[in-house]
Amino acid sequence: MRKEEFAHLCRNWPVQGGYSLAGAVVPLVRTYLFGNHRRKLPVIWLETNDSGDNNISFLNATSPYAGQVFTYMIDLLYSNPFMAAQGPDALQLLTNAAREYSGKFTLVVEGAVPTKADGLYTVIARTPERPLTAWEILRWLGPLAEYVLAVGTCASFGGPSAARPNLTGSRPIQDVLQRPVIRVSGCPVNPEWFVGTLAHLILYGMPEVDDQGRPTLFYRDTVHRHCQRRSYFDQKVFAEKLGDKECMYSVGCMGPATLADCPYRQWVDHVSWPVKANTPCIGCTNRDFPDGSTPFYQSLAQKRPKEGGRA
């Protein structure tokens, strides 16, 4: 499959082919790896300062399930949220993986990185000499990785972990590493954005990204453009309160200023998304989330006067 066809598949699969993009791309990856005698994508997966929502969202992937992604797409060399090993054994696995796969592995990072107090707010491992912070480990692993993938808005832009007053001095991965980072933002990330990006890395390498480093496969159009309540907006029929069926622009919806395909991708095997659940989009994929989205139930025109009419 040509790269352009893959991009079309990613953008249109929820509409044309079914509900699970992962179910479409995993067979492509398996065929490619087998036919070209290639090994799975080696991955070191690190969770830092976040709520754990992104790996939980990933575990909600269906058809195939997360276990099949591990089996057929990626070789998970180390993962502090998923692995059974603990303590010195886990640290040894990480050290061995970084040495053996230097320049070849993909570094997947969830969460922002605390930098105050020498990063002691997030400790990944301990040695007899000192604790190893996320800040230190990222600066060690970042230059060794072939690709760095920031999963979720905290890793991508700081997100809630770096929101006011940011007592831990948390920073996005890009600020810590000073190297190209693929940002798959969302709070949490949609598992299909993540799996689709992994598939692109395997099949074609670095994906096209927007001016904020997000794959244009999934962050090309605003939520507003494809929203099921768009017709109400066009007719200037707005909700008066939460729970009304009309356009929720008047009660804080950030859809006109948020790039994501949530309206047709949806979540948890295409079951729902915020507006379908009768709550406004809060702009969780944005660089300035959550501070730039607050007060959550104040209209976009009041929160961001210059962007109030963006479609």
Second form
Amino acid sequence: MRKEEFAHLCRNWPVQGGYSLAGAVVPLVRTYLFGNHRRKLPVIWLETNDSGDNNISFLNATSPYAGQVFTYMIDLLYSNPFMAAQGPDALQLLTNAAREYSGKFTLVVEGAVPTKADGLYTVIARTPERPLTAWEILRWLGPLAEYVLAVGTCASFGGPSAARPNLTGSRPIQDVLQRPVIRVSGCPVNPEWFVGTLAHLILYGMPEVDDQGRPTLFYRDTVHRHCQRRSYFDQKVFAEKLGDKECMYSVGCMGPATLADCPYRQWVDHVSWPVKANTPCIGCTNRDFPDGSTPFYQSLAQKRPKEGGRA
Amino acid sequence: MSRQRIMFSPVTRLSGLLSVEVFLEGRWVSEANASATLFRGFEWIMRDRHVTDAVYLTQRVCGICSTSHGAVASYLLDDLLNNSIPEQGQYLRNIMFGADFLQNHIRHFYLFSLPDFVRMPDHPPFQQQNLADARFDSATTRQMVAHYFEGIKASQKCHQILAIFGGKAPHQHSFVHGGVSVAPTADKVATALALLQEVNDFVQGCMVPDTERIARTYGDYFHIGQTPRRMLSFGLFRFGEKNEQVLWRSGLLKEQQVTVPQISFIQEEVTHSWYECSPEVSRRLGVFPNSDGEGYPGVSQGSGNDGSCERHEIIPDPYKRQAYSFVKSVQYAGETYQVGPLARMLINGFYRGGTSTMDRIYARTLETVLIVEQMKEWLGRLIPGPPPIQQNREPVKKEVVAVTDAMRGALLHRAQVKGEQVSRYDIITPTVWNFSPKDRQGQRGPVESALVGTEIPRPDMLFTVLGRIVRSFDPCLNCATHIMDIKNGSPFIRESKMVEIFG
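Given the form predicted alone above, what does the protein look like in the form predicted in complex with its partner chain?
Up next: the whole complex, starting with the chain shown before.
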């Protein structure tokens, strides 16, 4: 498949029951790997300072499911939640993977990186000699990786982990790595954004990204642009409260200031998304989430008076 | 006998980051220090925000149990704003909460716990499993590995039920204060029922028989990893216009007696936790009491800090000597208590077993079966209609506390407000109960007690045995990393009667 067709697949595939982007890309990746005698994408996945919601969201990928991503797309060499190895064996696997796949592995990071107190607010492992902080491990692995993927808004932009007053000095991983990072933001990430980006890396290498490092495959348009309630907005018919069927701008919707394809991709096998649940989009893919989105139920015009309610 | 220090780190297959330091004397574990190594500070993040931000923001505490934080924050706001929850909203809330429980329990059993007992295929992410004590034959092993992958699908369906009503998962949107913003339309109910039927088939056809197989084959684990028989639950599945009833009762189980827990008996301290509360530390770390200069009430304190906490808040200090965890020590009336599915099943009389590793695993599967049955009933009681939500806007109180049980046990949120702004927000998560480090008397929390005294039959079985015991508590260290102090004289936990809601 040509790259343009793949982009079309990611962006414009009609959303209907039973369709899944992962379902479409896994056979493509299998055929590609088999035809080119290549092995699966070697991945080291670090969990740093976050809620673990991104690995949970990844498990919500559908047909094929996360298990098939392990089997057919990636070799998950290190992952705190998923690996069978434990204790020193797990650390040994991390060291071996970094050495054996130096320059070839993809580093997936979920979570921000605390930089205060020498990084001690997030310790990946303790050895008898000393703690290994997320900060230290990232600075070790970052330069060795072929690609670095920030998954979720904490790793991408700091997110809730860096929300004010940010006691831990949490930073986006880009800030501590000094190298290009693909930012697949979201709180959590939509599993299709993540699996789709992995597929692009395997098939075509680095995807096109916007000025904030996000793949344009998924973050090209505002939520507002494709919202099912856009006609209410255009007619200036606004919801009075949560649960109403009109435009959610009046109760805090961040749709006009948020880049994501939620209105048509939706969540968990395409069943719903926040506006369909009669609540506002809270802008969870944004650089300034959550501080730029709170108070969640206050309108954009009130939240951002200086910008006239615009992003 | 020489004492050997072992660092079990990282403890993988859980949410968050955990290390456990153990000391061996001969073949026996003589001491254990469970170390939560992740701190986020949500109590500070919640300050000076609009109090209604609590539902969406505190869900970001935890990815695997997000609905429980959304639920307890909703109960808190209902109390603060004096909301009355429509009946259909009560059913919908519990359907969504139940779906997240099923997701959690299936993921814990298959993704986290199963590789402790079943030999996985030797390729990523299962390489170097080093299961020193595999007991299943190859046919059974093949079947259970297949169920691991089926478990991923079944748990996805649980989150799909949650997303049908909640907009997305994790971090659902519709279970908020005042009820649920989504209408229980016929198509949603029918789809949810169909998905629940698939989950039911998986639970009955795979999870129950697999649990029984593991319990039978590893029967010795009914004697390994035992804790003192002290269990605590805040009750689960709230009903009533004012959230005043719970389906599964709250309780404090001690020596076969079940009593009603009261918040004023809960105490925390930081002897072995990476926190301090002195003015010097406040200055060094650049953290000060809140802007209007009011101090915060302290908790009973170890390490010679008596009194100083009256004026200074407890703040993280990862350099503190003698400390080994971001979890504080929490006690009820001076004693540590275990929380989680086993506590709920024992307190409600649904299970009559012990307090071992296998009892914890068994009780979690039993609870999964019971929740599936409840959800069928609740879905059957939904009547298509408008969104069942009624939100008041004016706070009627200045301080509120709300409790529920979450997947891993007792969960508490407390807020103080000035008008509609949060001046203080506290969270005690279940992991804080189970993973309490030692207090100043050296009293161990449930996980540490379960580890100490364990026999390691062969050196190559060390991490296998320790891992089984620790994971039976369903560790979530994302949730562990939050602190609070309890003010003396806080309101009682509402008396939670065993309500026969369905006659």
